[in-house]
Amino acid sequence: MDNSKSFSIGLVGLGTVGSATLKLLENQLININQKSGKKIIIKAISAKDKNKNRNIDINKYDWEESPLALAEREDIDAIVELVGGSDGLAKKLAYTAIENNKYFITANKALIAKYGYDLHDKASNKDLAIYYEAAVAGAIPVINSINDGLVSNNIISIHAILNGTCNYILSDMTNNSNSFEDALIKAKELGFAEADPTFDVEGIDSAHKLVILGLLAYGAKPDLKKVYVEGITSIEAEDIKYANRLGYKIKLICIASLEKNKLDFRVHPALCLSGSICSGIGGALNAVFLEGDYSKKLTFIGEGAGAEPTASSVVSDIIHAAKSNKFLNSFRSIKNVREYKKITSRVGKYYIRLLVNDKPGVLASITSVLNENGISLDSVIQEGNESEENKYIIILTHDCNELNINNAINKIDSLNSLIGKSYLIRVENI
C-alpha cells in the first residue's frame, strides 16, 4: 500500500452513478483532501465504451480497457466499483482488488448481500478493508452508524423503508388514488423505476439491503434464501383505501431484529398507524429505524438513490478508506451462524381483505373459521363494490400466531362465498 500523501484510486464504471462521483470529486477536491488529509488521485478508470457522451472529460485519465488491470496496477491504492450485478466483472474486481492488497469501495448492494462476509474476511486478513455505505439508503450514513456510533450498543431492532421505487408507488396509491400499474407507469416516467422494476416491487433489492444491514447489526451471515420476501404487487386500490379507514397506511418495511438467537429477518408490506413517523415517509425517500440498548430509538430520513445521493456516500468512503478507517470490528466478532425464525411464528396483528357473494350467513361462516384457529376480530368493514351482488369484507384481527391465520386463510378460500383468494397484510408497530 502507498502509505505517502497520496491516495490513488481506479474507478469501474461510468453510468449515472459513476459519472457523478467523478463529478464530485473533481468539483470538491481540495475539501475532500483537507478531510482525507491526504491528495485523492483518481489515477485511472474504466467503462465498457470510452467514447461515451457522458458531459464530462475522462481524457485527463488513464484509461484501461480491462477493469481487472485496475486492480492489479502497483500505484493505485483503492478500486472503486460502480458496475452493479453480485457476480461476474464486479465480484472479480472485489477479490482481485483485496488479493493485490487494495481497499475495494462499492454501491453494489448484491454483491455485498451475496459475498460481503467472504469479502471482510479476506480484507480483515490483509489488514484491509471493504466500504459500501453507498449500498443501503443511498445519502443515509445507516453504515457508518451501525459500524462507529452506535459500537457500543447492542442493536435491538431495524424497521426500514429501503425501496424509493415502492415507496413512490404505495405514495403515489395513497395521496391520487391510483392504481398499482397506474402508480407504476407514472414511476418511471419519473425516472423512480426501472424499464423492468421486478427486483424492486417484488422486494428483492429491499431484501439485500437488509442482509447487509444485518450482516453489520448482528453477525448474520447472509442467507438470502431464509429471509421472507414479499412486494407489492398484490396491493390493490381498496387496500390503500380500507387501510386509511382503519387508521393506517401501507408500507414496504424491512424489519432485523435478534429474538432468542434467532433472526427475525423479513421484507412485506404492513401497515403503519397513519401518525407515526413511518407512516410520513412520502415519495421516493427512504428511512431507517434503529433501536440500540443504549441509544434508544434512532431515525434517519434521507434521498435512497439517485446518482447524487449515491456519490456522496461512495466519496465518503474513499475519505474514509484514505484515512484507513476501517470498521471490522462487528466482523471479527463473528463466531457462529445463527438460526432464522420462519415466518410463520410471527405473532402481531393482521389485516385481511376477503371479496365474497352478497349472501346471508358470509360473514359468519368467515368469523367462524378464525374462531375456530383461536383468531379475534378487531375491526369489521363491509362495503359492496361496483356489482350488488359482490362486496368486500375487510377484516383487522388482534394479535394472533401467523401460522393459525394461515390455516384460517386456507379453509375461507375454499368457501364457495369467497370471489378468487383473500389477501393478507401484516401491521407492523413502528
The other form holds:
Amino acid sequence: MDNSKSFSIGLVGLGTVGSATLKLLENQLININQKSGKKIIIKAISAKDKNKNRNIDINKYDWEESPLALAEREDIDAIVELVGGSDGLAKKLAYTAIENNKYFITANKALIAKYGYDLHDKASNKDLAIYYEAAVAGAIPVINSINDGLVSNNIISIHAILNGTCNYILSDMTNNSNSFEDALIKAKELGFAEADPTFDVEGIDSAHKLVILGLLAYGAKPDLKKVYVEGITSIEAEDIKYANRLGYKIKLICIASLEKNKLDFRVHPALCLSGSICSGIGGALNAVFLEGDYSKKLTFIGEGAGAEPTASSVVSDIIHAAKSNKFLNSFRSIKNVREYKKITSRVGKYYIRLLVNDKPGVLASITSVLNENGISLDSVIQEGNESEENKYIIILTHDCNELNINNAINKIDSLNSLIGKSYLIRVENI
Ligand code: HSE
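Could I see the form predicted in complex with L-homoserine next, after the form predicted alone?
Every chain and every other molecule in the complex is listed next, the one we just looked at coming first.
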C-alpha cells in the first residue's frame, strides 16, 4: 500500500448506523486500508448532539457543528451521509458534496429514489460517483451485483422482499398467530421500523428500494407515481390462516421486470407457495431473486436492516470510493422512455376474502358474478360455526385478468349479503 495516498471522509449522522459505521472503520482500519490501497482518514464528524452517550470516543475527530460546512471542507474527499430523509439536510449535503468535488456515500433510499438520477448525472459530470449499496437490502450487495457481477446480463426480472419490518410482521402473524397490530408493536420494539412506520407498512420504503433497483437494471428514471404500491395493513390473521390452508404464505413482494418493452414495477402482498424459498424468508430478513438472460436465476438472502449489516455496505462503499471505483455509477441512461404496465393488465391467480351474512344462495350469487366475468375457481373455503351469522368465504381463482377481477369484485361488494368489502391478494409464482 502506498501510505502517502490518503482518502479523507466526513461522517454526518451518528445514530445507530452512523455509530456502527464508525466502529467498523475503527476496528478494521488496517484491513480496510490494505483493501482500498489508501490510508482512510476519518477527518471530521457532524451530528445533532455531540454529547450523547455513544460508547465511542469521538473527541479524536474534528467536530463540525454545521454538516454543510463539512461538505465544503477542502481536506475531505467523501461525505458519508447517515441522517436519512429524502429532502432537508440529506439533499443539501448530497448536492453540496458533489458541488465541492466530493464523493457522496449514503444509506438513504428515500433520497436516492427521489434524486438519485440527478445526483448520478451531477457526479459523473465531475468525474465523481455516488454510492448507496446500503440503501437497498442492507448487507446484501445487490447494487454491486447488478452493476458489476451481472453487468454482462440484461436483467429479465427482479422479485424481492425489501422491507424487514413487513417481513417480520408477516412472519410473526404466521408463526405466532398474532394480529397485525400486535406484530407491528413487536417490530417497533425490535427497532426494525422506520421512525414513521407508515413508510414500512404501506409499502413506500419497499417502493423506494424497488425504483433504485429499477434505475440500475432498466435505466428507468425513478418515479414512484409509476409504481403500483400496496402495503400490508389490510392483512388479517384470517388471511394468514386461510392462505396457509391453501398451501401459501403471505409476503410483501417487490417486482421489477421488463415485458415486451414495458416496465412492470409493483409492490404488494402476495401469496407464495409454501415450501418455496421465498415463503421461507422469515423474520426481518430480505431476499432478492434476480434473473439475468445469461446468468439465469440467482438468489440473495440476508439482513436488510440493522446497524452492523448496514454499516457493512456503507464501509464497502467507502472502500470503493477510495479506490475510485466508479462502476456503481454505471446505470444505462434512458434513451428510449419506456411505458409502464398498468396493474389492471396483470394476469394471474387471486385470493379473495369475503365476509358474508350466511343466507341460502350467498355462495351461488358470488360464484355467478365471477362466472359472468370469465373467472374460474381453483378452491373455495366456507367456514364458520352453525350458530354464527357471518361466515368467511375464501376463494382462490385460476389465472384471470385483474380488470375482470376488479369488475367482479365491484359487483360482489354491492351484494346485500356482503359485510364490509372484499379483500384481494395476488398469487405470485416466485
Ligand atoms: N425500515 C426498513 C426495513 C429499514 O424495515 O427494512 C431498512 O431500510
